[in-house]
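Taking the form predicted on its own, here's one chain by itself in structure tokens.
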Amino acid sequence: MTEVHPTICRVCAAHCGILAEVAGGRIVAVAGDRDNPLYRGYICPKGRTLAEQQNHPARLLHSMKHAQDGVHAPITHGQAIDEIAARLQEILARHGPRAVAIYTGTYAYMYPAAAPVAMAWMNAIGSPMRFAPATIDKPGKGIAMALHGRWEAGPQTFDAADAWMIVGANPPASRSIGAPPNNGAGQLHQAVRRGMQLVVIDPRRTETARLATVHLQGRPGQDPAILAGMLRVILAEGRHDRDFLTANAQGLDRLAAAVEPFTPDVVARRADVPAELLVRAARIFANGPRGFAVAGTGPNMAPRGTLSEYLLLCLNTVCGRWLRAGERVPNPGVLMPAFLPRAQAVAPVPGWGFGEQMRVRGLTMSAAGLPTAALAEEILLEGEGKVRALICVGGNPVAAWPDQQKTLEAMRRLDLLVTIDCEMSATARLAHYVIAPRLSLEQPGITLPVETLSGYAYGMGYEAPYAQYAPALVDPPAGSDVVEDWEFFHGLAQRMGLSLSLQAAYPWMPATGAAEPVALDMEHRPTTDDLLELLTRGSRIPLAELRSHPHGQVFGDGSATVRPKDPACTARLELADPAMLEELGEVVREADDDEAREFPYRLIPRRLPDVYNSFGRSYALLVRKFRTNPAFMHPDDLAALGVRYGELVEIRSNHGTILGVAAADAGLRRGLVSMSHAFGDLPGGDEEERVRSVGSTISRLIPVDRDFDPHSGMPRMSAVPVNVRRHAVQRPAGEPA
């Protein structure tokens, strides 16, 4: 008998509503759910692989232990947790809590209980060493918001926008939560058809750029100059929202003085964009009258990513792109307490220089978290405070972290490396223990992590008061021994005699954003549903009510409107943070690129639509187009190098060299190489064959201790100076070594 059940896809942060077909206790097919009120049947290729994921022969069905002979062998999860707990207690007793670190990768947030229970365990052992992906792809977002201040009511919404600006993002390809917030391609097309004017800043002519009213295809790394130039046009022409700024912001005169050098002609020379298009883009955005400006990982990974995000916030504030008193609250909350904000600023706070101090490069905790790019150095640096144990949840550092050489050395130097992974990834093959987890359709889930983005990460999350609960649909395969991520940490705590207190806290939420923690019963293991009830206590809509809507539900509330400003509120949004204006002054004084002669090309990132970071390489559907991460270049650049499609090229930076498979992209600017991060594998074997079969690890080109942001620690991961040449020896694709 075949049954079809509504559920949630947890391949990426979008959490689309889908239908899963179950036969004989197995997932046999997945499709979009037309009855889902938000996604209305949308599903991407990644989601269509859920059945293959559940039943894939390479899936780990038992935890693994690295033996002395270098081979991993199965071990029961209970025995693995026993041994890990004993080793952790020894490390804590000898070296203290700072010796134990955790990395919660992107996939930790697909499971709502995983990160909260992991953080509860870290609280219990007293370790501050918590690392996440935000500081290696978009730390500027959190830091810039801290320096600028936050608007309590949030931004104007995409569905009502007259003008929208997207910098370095391509929602139709990323297919993830962003702006537009749900089905990126569909919403963009609909908005443009209804008359919304779209401004895109991107060195690639992407699917998004092809829909733009104005596309500024500038040099990578010049986003601060372009944004400063737009601010100058808006202020010089008096297109700013004077009333809003007078009531809610400060520093306008200092901002105006700081952007004064960025005339349209100056920006045109620096960024290689037509001056008249810059002016037109500024006028479109300022005239709106409703809209917002958002950035993707591209500008965040480029030099001065925090400054780019700060200038975007200044653009939004200068043009008054925030919700006002009496306007509808787009998402008053579903699984969170009711969100009824006021039309007022939340004062700026420090962006860095607080919390845990790193031992390397003068780095500290920042508003984006501890600098993940410095963790390998912390592991390698001897002395008091050295990190000796690392637990990875939902991440693959060997593929994802910058400077793979240093990452590999650090992983091999650890006294204890534990990873929770459904396959033997590059990191798993170095781990002392690999814990085999249940997959998404084998455990309950809710959309809570995505909802929390709505209030704290502008341009992300749900604009509608939408939520969905998904029960477990199937049991794990017969004979398997798998656990949920949270069960691993609960088991560790029991064996170590620790008490855990749970709260619905995620890295993007400020410390004051979560409800008070609640103590867990350590004598009796809770169920996942028990934890979901605790994580949603005090929610506007009870979890029991959500369960009665199996396809998900938009819980409208016509009375939810933005309240007027509190008369006692004196907070203002900051347009002239001293550190940001100092950095903008450095941009003015920047000399010509000294590396242009030796490294004439610039390496920039891109999303491949059918993979998500290091996920998806094992599934036939997702590698039908690209098994590798091609080195895309403009056809004229390939011709000048004498390189044909499919041939190998050598890409060299001032730190390392990789091979790439050449591919043409006529939408690129000349002088660029565009590749996807998080590909590749452990080094060794025939490099040419490996590059063609699993891709190249871009991070081998990127040092972590040179050319890095002094506040977030993130190295330059876009606009990287490189040299490119045809690889000397060319074997036909697929020819054995």
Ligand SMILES: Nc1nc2c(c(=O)[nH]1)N[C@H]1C(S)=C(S)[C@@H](COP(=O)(O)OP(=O)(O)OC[C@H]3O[C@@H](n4cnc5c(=O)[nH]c(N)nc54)[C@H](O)[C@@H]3O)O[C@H]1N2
The other form holds:
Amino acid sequence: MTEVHPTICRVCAAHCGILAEVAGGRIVAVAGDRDNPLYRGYICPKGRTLAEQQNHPARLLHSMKHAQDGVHAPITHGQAIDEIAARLQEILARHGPRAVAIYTGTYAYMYPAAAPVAMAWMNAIGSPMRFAPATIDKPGKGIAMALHGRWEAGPQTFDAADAWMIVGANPPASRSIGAPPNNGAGQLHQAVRRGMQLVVIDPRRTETARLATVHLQGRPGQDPAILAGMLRVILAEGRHDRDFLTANAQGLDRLAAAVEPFTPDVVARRADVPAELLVRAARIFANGPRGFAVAGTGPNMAPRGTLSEYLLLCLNTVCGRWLRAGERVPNPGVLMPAFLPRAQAVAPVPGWGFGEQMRVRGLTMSAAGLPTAALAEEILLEGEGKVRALICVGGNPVAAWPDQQKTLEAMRRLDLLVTIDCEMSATARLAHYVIAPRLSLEQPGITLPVETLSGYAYGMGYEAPYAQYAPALVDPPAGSDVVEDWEFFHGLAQRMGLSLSLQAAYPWMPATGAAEPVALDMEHRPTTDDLLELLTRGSRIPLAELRSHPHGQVFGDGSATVRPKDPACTARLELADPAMLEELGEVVREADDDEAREFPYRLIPRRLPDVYNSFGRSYALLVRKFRTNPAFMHPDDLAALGVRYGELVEIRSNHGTILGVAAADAGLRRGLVSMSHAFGDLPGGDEEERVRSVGSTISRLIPVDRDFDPHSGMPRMSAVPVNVRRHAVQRPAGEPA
Ligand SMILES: Nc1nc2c(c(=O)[nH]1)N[C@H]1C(S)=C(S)[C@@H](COP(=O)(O)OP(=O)(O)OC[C@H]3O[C@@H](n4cnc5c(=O)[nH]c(N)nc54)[C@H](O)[C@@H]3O)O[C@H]1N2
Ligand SMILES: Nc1nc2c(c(=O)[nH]1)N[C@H]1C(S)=C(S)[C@@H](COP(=O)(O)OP(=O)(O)OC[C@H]3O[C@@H](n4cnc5c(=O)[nH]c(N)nc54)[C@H](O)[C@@H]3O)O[C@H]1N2
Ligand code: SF4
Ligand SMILES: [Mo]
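May I ask for the structure of the form predicted together with the ligand now, the form predicted on its own having been displayed?
Every component of the complex follows; first up is the chain already shown.
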């Protein structure tokens, strides 16, 4: 007998509402769910792997303990937690709480209880050393928002936008930012068809750029100049929203003076974009009348990512692209407390320089969190405060952190490395213990993680008051021994005699007020549903009500309109943060292009549609098109180097050298190498063979301690200067070494 159940795909942060067919306790097929009011039947190839995941040969069905020489042996999860707790207690007793760090990776955020229970455990041991991918992703967002101030009512929405701008993001592939999470690609197409003008800034002619009214295909790393140039055009032509600025912002004159040097001609030279196109893009955006401008990983990974995000906020503010009193609140909250914002600014706060200090490079806590790119150095640096134990949750540092050489050294130096991972990832293979988790369809889930994203960054999260609850659909395979990620931390706390208090907040969420910590029962383990109740307490729609809508529901509320500004509110959006304008001054003074002779090419990141960071390589369906991460280059560049498609190229930076399989992308600017990250696995063995079977690790080209944002600690991960040449050894694919 087969049954079909609506559920939530948790392979990526889009969290599509899908259908799963269950027979004999197994998932036998998945499909889009036409009855889902938001996703309307959408599913992608990654989501389709859910039918295979549960019983996939690569899946870990038991936790593992390192035996010797890189060999792991199964261990029961209870025994593993006993041993880890004992080891942690020794480390805490000898070295104090700072010696224990946590890294909550990508898959920690697909499970609403995972990060909150993990943070409750960190609170209980008293360690501030909490790291997440945010600081190697788009840290400029949180920091820029701190410096600029927030607009309580949020931005004008995508569904009603006349002019939309996307800087270095490609939602058709990444489904992450720049378009709503529910089939953003389809929505972009529709919006353009209904007449929305789209401005795209990307050195590559992406799927997004192909829909653009204006595509500025400039040099990577030149977003500060391009955005300053657009601001200059808008201010010079008087296209700014004077009334809005007078009432709600400050620093306009200083901003105008700071962008003055960025004339269209200057920007055209620096960024290599036609001056007329820059002017046209600025006019389209400023004329709106409605829309918003968002940035993805492109500009954030390039130098001065925080400045780019800051100038983007200034651009939105200067054009008044924020919701006003009386307008509809797109999402007054569903699983979060009711949110009826006012049309007013929330004053700026410090972006960095508070909280825990890193022992390296003068880095501190920032509005984006502690700098993940400095954790390997913290582990390697001897002395008081050294990090000796690391627990990873659904993350893969060896594949994903910049500077793989340093990451490997650090992982090997740890007294204790534990990772919760469903596969023997590159990091798992170095771990003392690997905890095998339940997979998504084996546990209840809610769309809370997506809903909370809007609190982290504009242009993320749901634009509609939508939510879904999904019960566990199947048990883990017979004979397996797996736990939910949060259960690991509850188990640790039990053995260590700690009490846990749960806070209904995410690392990226602003405090909601309703979030007084609640003590968890340490005697009897709560159920995941108990935790979901706790995490959503005070929600506008009770979880019980949501459960009666298995296909998800849009909980409209006609009365949800933006309230007028509080007469007592004096907060203003800041257009002239001194540190940001100082940095813009440095852009004026710096040479157009450094390192041009030795490293004439620039490496830029890109997302491949069918894999998700290091997830997906084990699935035949997902590697049909790209088994590895090709080194995409312009065909003329390849011809100039005498390289044919499929041949090996050697890519060298000031930090390392990797091989890549050459592939042509006529949509790229010349002078670029565009590659995806998190491929390449552990180094070793025959390189020519490995690059064709597992790909290459671009983070080996990226030093963490040379060229980095001084506030976020983000290293230069786009516009990385590299040299490229044909590799001396060329063996056709498949030929034995
Ligand atoms: N299929 C798939 N989806 C994913 C992921 C995945 O691996 N695969 N990863 C997920 C994660 S963790 C994230 S953070 C998001 C990221 O989501 P996005 O930020 O949308 O990532 P990309 O699709 O790589 O788009 C980034 C674009 O920036 C451009 N770019 C590079 N350098 C610069 C620059 O200096 N300036 C400008 N203006 N553009 C530049 C690149 O050419 C690229 O087109 O995607 C998520 N979604
Ligand atoms: N050079 C370069 N480096 C980059 C980037 C780049 O563009 N260029 N992008 C950066 C970005 S944006 C990000 S977000 C980071 C990502 O950094 P990470 O989050 O550290 O990397 P992932 O590869 O997403 O790690 C996910 C891990 O979770 C495991 N996993 C999969 N499903 C589950 C599950 O259900 N439960 C559990 N517990 N584990 C699961 C996977 O096997 C994998 O090992 O990488 C960053 N690094
Ligand atoms: S877009 Fe993401 S959530 Fe939607 S089906 Fe694909 S992997 Fe799943
Ligand atoms: Mo990311």
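On a predicted model such as this, the values are computed, not experimentally measured, just so you know. Positions refer to the first chain, counted from 1. Under this definition, the rigid core comprises the largest set of C-alpha atoms superposing within 1.5 Å between the forms.
Once both forms are fitted on their core, the CA shift for G684 between these two forms remains under 2 Å. If you overlay the core, the Cα of D69 moves by 4.7 Å between these two forms.
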